[in-house]
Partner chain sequence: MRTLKILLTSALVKGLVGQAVGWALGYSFVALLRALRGLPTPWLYEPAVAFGAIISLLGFLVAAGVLADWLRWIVGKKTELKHGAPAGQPGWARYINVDTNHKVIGVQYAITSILLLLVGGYFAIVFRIELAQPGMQWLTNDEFNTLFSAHGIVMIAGILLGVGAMVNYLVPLMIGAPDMAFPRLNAFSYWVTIPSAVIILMGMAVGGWDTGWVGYATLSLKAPLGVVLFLLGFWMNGFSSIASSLNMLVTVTTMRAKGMTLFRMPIVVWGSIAASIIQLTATQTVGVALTLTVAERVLGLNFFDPVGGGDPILYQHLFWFYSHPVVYVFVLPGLGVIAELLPVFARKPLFGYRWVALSSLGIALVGFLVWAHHMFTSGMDDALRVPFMFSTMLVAVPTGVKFFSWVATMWEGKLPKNPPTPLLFVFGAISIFLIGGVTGPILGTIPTDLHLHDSYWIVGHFHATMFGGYIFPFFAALYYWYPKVTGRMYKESLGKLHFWLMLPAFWVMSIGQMSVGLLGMRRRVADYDPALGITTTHILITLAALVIGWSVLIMIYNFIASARTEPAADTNPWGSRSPEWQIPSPIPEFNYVTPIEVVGEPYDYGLAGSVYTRTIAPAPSGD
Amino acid sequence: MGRFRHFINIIILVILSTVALRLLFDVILALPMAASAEARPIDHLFNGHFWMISFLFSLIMVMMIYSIFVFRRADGDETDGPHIHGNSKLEITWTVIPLMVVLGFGVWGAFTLNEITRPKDGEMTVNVTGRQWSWSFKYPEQGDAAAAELVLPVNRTIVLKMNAEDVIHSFWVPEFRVKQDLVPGRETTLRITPTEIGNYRLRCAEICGQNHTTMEADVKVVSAEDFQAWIEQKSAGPSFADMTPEERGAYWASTEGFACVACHTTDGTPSAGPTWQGLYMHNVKLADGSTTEANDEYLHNSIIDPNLQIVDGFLPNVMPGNFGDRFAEREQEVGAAEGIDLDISADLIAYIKSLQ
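For the form predicted alone, what structure does this chain take on its own?
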């Protein structure tokens, strides 16, 4: 009867400890709100893990602490304890049961992964590009509308087709739960079905360089009607023929253009590249110890061949060296659409001149 009483006490204490730990996890490991259909099965999986962790920790600690206090040796008792050489049944039990639990969680996880990655009816495609250190988005089914923010209609499955221009990045919106790497030279996909209208924040979850922590973008989940209105507004696009060179330069510098602002600030604060504020016609100290004037020629060369003259205190091979080709492609595209001749490098220089 005494042994049975100890078992009852341990069972009660394990249950109480498990429940208390699980409630504590809700506080110290609180998840953000679930804002996608994919979040629900993932949260169920998290919940199962939290209960199992709470139970196993309680089982071990309760039995250990209970034994220390209840079965401690009495004062003056110098006799040896009983010699135990093993218990095959117990060893088989504590090997087989954890194995079955681990396999069970593996099967559960496989079913969950299959559910959140399988194609759904009525999917909409969004092309995602990650680069050091900004995001850009295109909507091929909506006339290739482009944006620096991700706007999604609620309750519709979105297929994100993602590419990285330079290094590995990782798409992560905590409220959506799902996460996927962007790998240079290989397109990866991620499915999201937003369920809650609101504003969220996209973060890069893969350390990708000096400004990794600033690689963020706004995510907006809106109604179907608001999404259509946003697409119509975006599809109209800017009329480059009606813009001044400075205005065009500001657009090319933005994340909707060539994302220059991901590395170059316009307010004097330090970043991965030199600030543009007050740069034009000022002396610039270079890494080789020489000094040069930041005139039109210097700025043009720094854009097209960024490793030619490295500014002192900054690293080479950070800025991509293919802007000349990218500019030419964009100039041809806009020229065909609006019948104008563009010089994107000159527009950027005009914008830099305005930042005195």
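Quantities reported herein were computed from a predicted structural model and do not represent experimental measurements. Rigid core (definition): largest C-alpha set, two forms, superposition within 1.5 Å. Residue numbers count along the first chain shown, from 1. What changes on going to the form predicted together with the partner chain:
- After superposition on the rigid core, displacement of the C-alpha of residue 122 between these two forms stays below 2 Å.
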Given for the second form:
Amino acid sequence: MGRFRHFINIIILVILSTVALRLLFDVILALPMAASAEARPIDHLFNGHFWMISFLFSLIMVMMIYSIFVFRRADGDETDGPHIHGNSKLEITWTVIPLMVVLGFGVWGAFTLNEITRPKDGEMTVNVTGRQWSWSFKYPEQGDAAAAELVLPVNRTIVLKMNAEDVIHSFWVPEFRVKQDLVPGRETTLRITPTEIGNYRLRCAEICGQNHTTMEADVKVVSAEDFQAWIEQKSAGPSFADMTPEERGAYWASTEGFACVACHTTDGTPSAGPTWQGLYMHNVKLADGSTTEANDEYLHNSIIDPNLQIVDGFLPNVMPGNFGDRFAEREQEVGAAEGIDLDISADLIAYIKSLQ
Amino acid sequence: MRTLKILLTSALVKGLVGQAVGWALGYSFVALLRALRGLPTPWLYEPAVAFGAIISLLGFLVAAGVLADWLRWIVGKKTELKHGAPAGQPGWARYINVDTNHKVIGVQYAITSILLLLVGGYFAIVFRIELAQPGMQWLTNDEFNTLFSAHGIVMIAGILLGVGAMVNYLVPLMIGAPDMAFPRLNAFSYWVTIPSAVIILMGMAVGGWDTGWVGYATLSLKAPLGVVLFLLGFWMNGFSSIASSLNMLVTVTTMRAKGMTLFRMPIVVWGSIAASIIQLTATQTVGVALTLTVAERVLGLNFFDPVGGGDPILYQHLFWFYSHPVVYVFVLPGLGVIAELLPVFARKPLFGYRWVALSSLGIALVGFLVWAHHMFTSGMDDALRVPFMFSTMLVAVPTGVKFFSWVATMWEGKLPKNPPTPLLFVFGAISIFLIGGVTGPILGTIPTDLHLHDSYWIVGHFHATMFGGYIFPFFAALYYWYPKVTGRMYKESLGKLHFWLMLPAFWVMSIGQMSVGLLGMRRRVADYDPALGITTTHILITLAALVIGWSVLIMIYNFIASARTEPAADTNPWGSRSPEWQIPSPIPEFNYVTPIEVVGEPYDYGLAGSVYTRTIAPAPSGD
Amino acid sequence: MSTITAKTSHDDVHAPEIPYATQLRSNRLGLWLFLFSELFLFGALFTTRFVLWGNTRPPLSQEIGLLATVILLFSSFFMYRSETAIAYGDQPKFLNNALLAALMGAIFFVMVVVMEWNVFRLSGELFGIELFGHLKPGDGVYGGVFYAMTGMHALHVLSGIVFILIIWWNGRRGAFTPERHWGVEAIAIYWHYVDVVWVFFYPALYLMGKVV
Ligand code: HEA
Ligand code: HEA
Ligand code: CUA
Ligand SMILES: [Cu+2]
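Next, report the structure of the form predicted together with the partner chain; the form predicted alone has already been given.
Time for the whole complex; same chain goes first.
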């Protein structure tokens, strides 16, 4: 009879504690807002897990604390506890039931996974490129429009085709719930269907070196019409012929262009690379001990062949050595479209010159 | 003066000097080879630093005299095992010299482990202060990256040494053996860890590294110089793990006392066996991963860089094939300690001894099948992801058996009204390992992991599992066996203070980490966006970290002070049945002066008149 | 700091004598566990080969590969004879065969390092067969995996040779008897093991897959 009373107590306490914990979860362990179609089934699964966590934690803790306080040794009692060795039926029970439960969660997980990864109607592809330490996006179905921010039409499944240029990065927008690594040498895909118009932030979730922390990009979910308008404006692109070299240089340096700003600041603080502020025509101390003047030739060399001269305090092999080729490609593209003769490196130097 | 002399002539100091000399020799050797070919060697030239590091290990071992006996064997000389401090030196000098007694080695492991814990914890506190506020306060990105990477690997090295401490000290005692099967190999395993720790810490001095403790390719191929020393130091630590686990498995197989059948061994031994099986095998694959990375960086071979046809994901498979199972190495001996202490204090048999024993093996074996759950977002095929999801979920089952058995042991048990410190730490361990464990399956189901991967939820999950499965049980073990090791009782009031500071602080830290993780806090970032609404929680985490740090310092003070001032402790203050408590404290050099024999069950508390072990008269010698 | 053990003086405590049979059991088990552990090392390299090469392989000299393999197998045979000899107390036969095994191991090692790796950058032909390999360590994954696998194996061969020389040196001075020759037994087992590993490595490197 005594045992029975204890069990009733335990059951009541576990139920109370489970519910209380689950409610507490919503306060201290809450998820951010859900802004994609994929988030819905995932949040259901989260909910299931949260219930299970609350229950299991309550179950074990209630029994432990109950034993600590209810069965504890009375004053003056010197005897030992009852000599109970074990109980095979109990052992089998608490092996088989958890086995069923976890397998159940596995099946639930598999179905949810299928739901969020299977191809859907009306998909749109966006190419994502990650590099130390910036993002860029291309819209192959919209005439290869390129952008440094990810703008997406609402309620349409987007297939992100992702590539990394150097090391592993990871695509994560918490409001969309899903995450996918970008792996050099292979293409990975991720499906998201944004459902809420608004502004979000994409942050690289895999450690990728010095400036991993700041490898971020804006994500804008807009209505279908706004998306169309944005694409048209993007496709028009800036008219380089109308810009001054400094303006063009600022554009090339931005994440829209070649993302120099991911490593070079323009406000005097050092980052992965030397700052550009006050650089032009000032003396630069090199790693080999010599000093040189940051004139046009030095800057040009540093852009095209960065390992040639390493500035004191910075590491070699950090800056990609292929900017010469990438500039040439872009110069041709723009030259063909606008009929002007560009020199991107000269534009950049002009821009650096303006940063005194 | 005399103390200084003993210190300076100790194996430890000689070894460190030898390590420095070895490093210089290795470095100059490479420089010389280059000079012969007419090439200059720049300062901190990577291949020279790496080769120097490898030679420095040898330098340490030779100078410390770890290899002396083996070198004599090579030239055909027989050697005796040396015992005790070097002639004419006080007893404590044993601990800084090469000694083959398993108890000395156990204590050496424990002290080194605590030192590493302090160093790694100190790194955590430094970067936690940076994280208390959004914006960059006092660290640069590079410093932050180096600090958390070093924190991770130093703590893990610390855990492996702490496991070594428990296994070395307890297992021979518990199975009634005089020592380990290979005492020299045992000393060797310990002494390798010192140069390995030095090399890892040197990595911070030569530019640090920014890969975290996992060292993923291709970042590890581009990271600063420090990463090479991290990889080599990690490798050497693994080398030591393999040697010591081999020793431990042989000891349990061949050195058990008469009548000590497998299912009559104290339960800690089972945890140690399971942990050793993992260490013996899986460590080799991470060794390959680290070796190949060093080869790719230093020698120009190609395995992981896709530019030459390599595969960065291959590194992850090789790495996690070890680094998942190794998390069970961290916890299995600790869970054994929990199961050992509960019956003693509840005065009741361990519920379902066989199930608890076999669940350790179950965890270890299933643990080999789940490694890819760390790679759910890496771009693996679904055909691989889903089986790994199911196998991951399975680990919950044997772990659950342990929890239920512990609870059943406490149920109707006579736990003391005023629990002593070791028991408090056991309670704390159960609650924390539970929250760590139940936050595991949510990572195991892929869709939820897609949100949680590389977020602070993971950080919360694994600090809880490691504190609950290792740190708390380790502290419980330290307090529990302290009177056996030193012959004196620790100060109970300080022990309680330690516990009551550490437990709540830990809960704040761990739940805080999970909370910010759900909201979008990434791992391994030096800064975060205040718009995430996590600033207050971060302040709390940092404050909690400081409290944990202080509480650990209290423990260390307690142990040092009590060894000098407290009166002698009883032989068996806890009333345990385990054989090591039946002999004097401190324990004689070869444990059981008269051999013991097992005649009953280990945990028959509450059964009047039952005995577990008794001494037997030494067998009459034949010749 | 107080002491761990009650008494630490040197003369009055003696380690309980561990019977030779027990020690031998421990040694044997220890060796086999070590070899079991190494299985994972070689297994990981093997896996690396299949992941990175798939169903292809680099062009390698079939003649050198085959000859080296045969020589290594023969050395294992001599090692076996050596061990049997000491078990029957035939000292000269034990020594000569051990030396032969080491010699053939050394030839294998030279074939890998000097000929296949061509560390001295030589060139030459014999009977129309090229004697020196062309694959460089830097040749993408083919160079990487080839050098890693042969290198790791060669390291084991080298250590095996050193061990054989040690038992030969000690054996000359009568360190081993038919009853007590654990050292010989251990190195023999190790040597066979290294051989068996090569039996798996050889086809993986030289025979399987299409030549690129
Ligand atoms: C001591 C260490 C330890 C332990 C014991 C565990 C235990 C478990 N871990 Fe954890 N884990 C780590 C240390 C540990 N982990 C570390 C260090 C990392 C991060 C590495 C890095 O990236 O740096 C990590 C990361 C990690 C991941 C990868 C996350 C990611 O990066 O995306 C996953 C995914 O599946 C996971 C799962 C699990 C599971 C299922 C268990 C299970 O073993 C837990 C089982 C226990 C229980 C479930 C509770 C008790 C059971 C019951 C009461 C029975 C009933 C239960 C049910 C019905 C469910 N862990
Ligand atoms: C046993 C393992 C262990 C332990 C005990 C700890 C303990 C702590 N950890 Fe650790 N942690 C890891 C293992 C561990 N950690 C691992 C493996 C990682 C992953 C790394 C990676 O991402 O690669 C990690 C990562 C990690 C992060 C995430 C970093 C990031 O992703 O950016 C954080 C953040 O809060 C953190 C915090 C803490 C804190 C505050 C403690 C506290 O408990 C520390 C308490 C402090 C002490 C115990 C020291 C007390 C002593 C002093 C204050 C004086 C010292 C004086 C001298 C040395 C002279 N840890
Ligand atoms: Cu890119 Cu982190
Ligand atoms: Cu894992």
